[in-house]
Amino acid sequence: MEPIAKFREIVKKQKAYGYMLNIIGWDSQTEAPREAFARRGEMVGIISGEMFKLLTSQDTIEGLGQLFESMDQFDDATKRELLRAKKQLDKIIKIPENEFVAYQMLLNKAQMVWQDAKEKNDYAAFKGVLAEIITANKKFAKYYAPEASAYNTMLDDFEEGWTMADFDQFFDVLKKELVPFVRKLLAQKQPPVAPFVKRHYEKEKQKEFADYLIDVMQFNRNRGLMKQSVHPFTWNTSPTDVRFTNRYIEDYFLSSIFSAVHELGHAIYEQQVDTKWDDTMLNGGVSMGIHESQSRFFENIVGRSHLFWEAHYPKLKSIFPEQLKDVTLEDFYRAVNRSEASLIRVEADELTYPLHIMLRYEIERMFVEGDLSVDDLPRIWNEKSQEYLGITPKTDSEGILQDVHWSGGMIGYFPTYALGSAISAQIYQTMAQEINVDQAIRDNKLGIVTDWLKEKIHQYGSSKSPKQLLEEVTHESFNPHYYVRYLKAKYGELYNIKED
């Protein structure tokens, strides 16, 4: 057999696995029963085991060092499918089979004791097991990079290309030019939330509206569904089997809402690349900063539009006639854009919230790099959002246990958020320049601004770097300035706030 035909056989059963320990993670975040997890975590030691063997054998080892000996007869694609493989064969070769399976095992279990910590405002009994995680995640990037910054391998997982002096010049422009701004603006008399906010919505009529959005959103529903979880996430196997999750609070509606286009952003992503992409190492979004520039496109851009709401106002008016009776459009549009120091990420309102980002990335950076211990983590993360936020968490529920991240192991996908967001904004300028996207959001024909995504972004899977197709998108390297200008212009107007 050719190598190349070979190379395909071998991704090919790679993907199976992969399907199989996805339909796993699926179930494990929304219906799994409580005492299923110790036989499914046999299981996964077992498919996991499996997969190890295949990424590591001779066929797979020999089979890539052909084809990188004859690199010059492929295309730009295979080029690139090639060089991640043998990106993704370097990280595991070099770690012991029995570490990683017993890694996937400790993942498996950490998601239950995460979220039950979370839920008894316990983090003495999450914290060995984060432990271990954070023990784990260093000694495999040095494995991997023994010379290489431990957190820069762990960024690159989720960024590719993006190290800690990207994103230290990154977050620095936020924190000389945005959060001067921030502060001016928190240090006003703020109006209290709108009573209405807080009212009572149940649960089915605000499923009723995130099901209503599915649609406005161009979601395709022969491909993919919405079901609820702890903390809400998107899922894929293929374009053609896309689903994601959201959450529901009674007395805080607004939640569900943005949570659901969010998430709806990062489905339509995964639902728009094209499926020839589907069995080689090139499927699916090509980072989490990309992906996230995605959601907070549609959460943010749009969905916190007034021209968005004043689409979809009467809709929701109509599912909640009494709760928001008394409530204008104009009520609505600025309650939803309200500016506050919070606690919690995923409540956070959009110009307080790459402050919640650097906050966790400085301490991702310092249990990292550093030798800070489990022990100092609830400490640390309260001085830190005393110091960013001017707020500190009265429980560890509300502050270093509240995201799911660490439980699953993805240390270094923090930044993303706010680099998504940026990007956000700089794809969001050169988009006002091709179509009319104001006319698309207020005449409810979101479709014209998906199929531009898709053309632009969506199409390409993971064939193109992250920094390659934001710079062939934009026709510019990355730039945050964008993203601060278009804050400042929003807020300065919501709240007044002139540049001095």
Given for the second form:
Number of protein chains: 2
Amino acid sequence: MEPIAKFREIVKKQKAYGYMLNIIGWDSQTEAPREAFARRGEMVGIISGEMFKLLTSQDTIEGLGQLFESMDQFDDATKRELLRAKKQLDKIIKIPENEFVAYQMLLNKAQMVWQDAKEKNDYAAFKGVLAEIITANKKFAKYYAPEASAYNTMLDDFEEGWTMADFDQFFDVLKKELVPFVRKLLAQKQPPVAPFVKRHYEKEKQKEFADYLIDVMQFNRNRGLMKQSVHPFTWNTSPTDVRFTNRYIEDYFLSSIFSAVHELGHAIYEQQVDTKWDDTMLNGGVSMGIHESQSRFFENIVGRSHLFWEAHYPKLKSIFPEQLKDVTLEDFYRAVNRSEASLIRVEADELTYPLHIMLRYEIERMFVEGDLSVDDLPRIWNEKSQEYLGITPKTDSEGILQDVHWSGGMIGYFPTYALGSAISAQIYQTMAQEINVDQAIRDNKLGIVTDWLKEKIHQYGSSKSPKQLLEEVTHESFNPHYYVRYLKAKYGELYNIKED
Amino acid sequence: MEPIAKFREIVKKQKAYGYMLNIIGWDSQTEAPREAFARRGEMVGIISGEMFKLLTSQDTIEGLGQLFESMDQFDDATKRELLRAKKQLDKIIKIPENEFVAYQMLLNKAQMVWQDAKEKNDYAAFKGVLAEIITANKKFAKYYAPEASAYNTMLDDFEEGWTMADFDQFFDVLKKELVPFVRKLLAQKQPPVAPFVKRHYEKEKQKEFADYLIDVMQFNRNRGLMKQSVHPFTWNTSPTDVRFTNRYIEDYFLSSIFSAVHELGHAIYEQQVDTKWDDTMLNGGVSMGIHESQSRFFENIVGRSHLFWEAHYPKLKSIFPEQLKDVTLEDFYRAVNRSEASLIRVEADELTYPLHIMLRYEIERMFVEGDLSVDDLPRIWNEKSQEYLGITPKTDSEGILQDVHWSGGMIGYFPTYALGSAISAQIYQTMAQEINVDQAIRDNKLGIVTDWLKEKIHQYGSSKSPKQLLEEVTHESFNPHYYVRYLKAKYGELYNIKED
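I've shown you the form predicted on its own. Could you give me the structure of the form predicted together with a further copy of the same chain?
Shown next: the complete complex, the earlier chain at its head.
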């Protein structure tokens, strides 16, 4: 068999194993009964083992080697695919098996230790495993690329091609331009939270509105579905099967609305990828940052816009006539765009959110590249929180212990959240020059928007790198000023803040 | 590696593949979006191929051969396991691959042809593929066991150890004792269907009652769940994960009640199998007949008993106070035990049901062992329907075309349905001698019953043959007289029929 045909066969088999594990994952997170998990773990272990054997077989390694020798004969997409396959292989085989196994066991333990520590506000109980996780990740990064900075290797895992140099520039802009603006806003006396926000909204009716949003957002119901789970997430195996979940909190209904719009942003991206990439290493959305740019574009730029609620507030009001009877469109718009100093990232508003991320990025950078000890983390966290957000956590549970990421071994993930928001503003800028976005939003014709995104971004799946994609769409490289400008314009108007 | 250790490893890997395909199957039948199926088919094909390779590898074949040579050293359970493994292997490797593939394609086509023919009442369009399916099954049966009667081989696929001789005896008893009784009953003038049966019952409330039945039946919610689907079914991967579905027809609420009880019978059997069989060829319920004995025991003997509704009718009435306000317990009991001549098997009542099966058994026997041509099937069907049920189908759609089984290649499956009912009566007879079943039903303490079933039947999974199991539980071999006696006693009282 030709090496490339052999490669195709291996990729396809890998996809099949992945498909199985994927469906199991969906089932685990949305409905599997509690006592199923022990058996399930065993079964998943065996199939993962088969997949691992396939990916690291002599056939795979030698075949890839041969293909690399004759790289010139392939088109750009295939070249990119081979590079991704090589990266995937190296990520596995460059780590000694015993270290990899020990690390998996460490992560398993860390999950429980972290949960417990967070519950009991006991950072001291967690810092030991955290130190071990950091050490292991640094070591693995060096196995993979001995010459590179460890944090750059980690960042690249979540956002291909993005380095500290890139992120430093980005956060520098935020620090210079956004932090002072936020400080002005937070110095104002805030009106109290509107009472309607905390009223009781029935789950079934919240679901009804989320279901309405599915059509508003042009999600293809023949290629996916919405379900319920503890934490909202989007899940996909192919553009023909994209599912997402939502959750319904009866005394905080705004949560289910913006979760739905956010997840729909992810889901529509996945639905609109060309199925021709299905059997390649180029399927699915290309990176965390680009993915997040789609979800945050819909959640914030579209979903928290005045125009959007001009179109959909009447529908919301018809579903909740009692709860919203004394609430005007204006009240509602202000409530969903309220900004305030807060401690918890996942509850932060659109404006202050990136500052929560900046804090994490700076700390990760320090403990990976510098010599920041885990002993000093809470102090540094709290200082930065005060500096950027004007508020200091009273406990570590609402500070350094709040996020799951580090206990799951995910170091370098956080910055993609802020990057996504910034990219969404840059894309929006281009989009607004090419189509009438405002009118599409107000006229409930988001198909115009999703078609544009499909043509410019979605269809390509992972066949272009995140940087190449962004440059081809917006005709310039990443530029965080659009983001800062967007935030200042919106919140400047809402809070009547004038720039110096 | 020792041959037995090697065997264990292969079985475990087979279980893991099966587990994946199983979850995919559940997902396909309960929620996967429409357009997911093409991709899914491909992925399932690849994994099934891997499983096939494993099951038919030289390693597997030679290993089994070695183990068979030293069979004496193993305990009974392991011996039985090896025999089952050998049977599974022979079923695959004795059929030439090209014939197996052609047959799968035939079945694929047959599904659509049958559906279409049933819709259009066009038996002529179906009989060609039916003849091909019959021919292929006869051929495969002869490949597997050249010396055996083909229909015996087919019967054994669904009910291990059961032959035509056994079934002939069984149906002979029904023909002699039940058919005349049914004829007497059907000769009576029937009161019309009670109006409350056809009233409108909201889906959500039907679900609420089904959910109540889950607890009544002592189903373990940490090891399973109930969901919705087009046709009710039970599904399991291990005793720790047993799921079933129900459906809710708003103008026929009795359907969801008895479907739930029926499926719960299957589900509780699977939940109570000892998990020690999980990684062996002896996991899960042992046969169709024994399985059906559990579902029909709960559906009919328990679920349609007066005692059961003494306990649960008040609850049902509290959920549907409007629809049932003029309906007494007595009215309800009679309505759920109404017997009448009917054409459609799946809608038949408890009393006439086995006669629907007898008709199918006799026809299968004729077209496999005799020379009955597919051309003559509708005529024979209609004659037997008139003879046993006193009613002749007006169209083939409500006669010979009504069931999916033959188009799916399932020949020899039908008789297990009637067998299950008969076995349930025999088991009930023993159970009633050992525990106070009536009191347990009336006092809503079905745990006493399910514990007994666990101890006597469920825990053993497939580690005993169906015949052995039945004999050990009831201290005699299969005896259909208990079944006939039970039916005559119950319906004799309901319809005031005296035996000659």
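Residue numbers count along the first chain shown, from 1. What we label the rigid core is the largest C-alpha set whose atoms superpose within 1.5 Å from one form to the other. Quick caveat, the model's predicted, so the values are computed rather than measured.
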Review point. Would the C-alpha of Asp375 be classed as shifted by 2 Å or more between these two forms after rigid-core alignment?
Key: yes
Review point. Does the C-alpha of Tyr103 move 2 Å or more between these two forms once the rigid core is lined up?
Key: yes
Exercise for review: Using a rigid core alignment, state whether the CA of Asn137 is displaced by 2 Å or more between these two forms.
Suggested key: yes
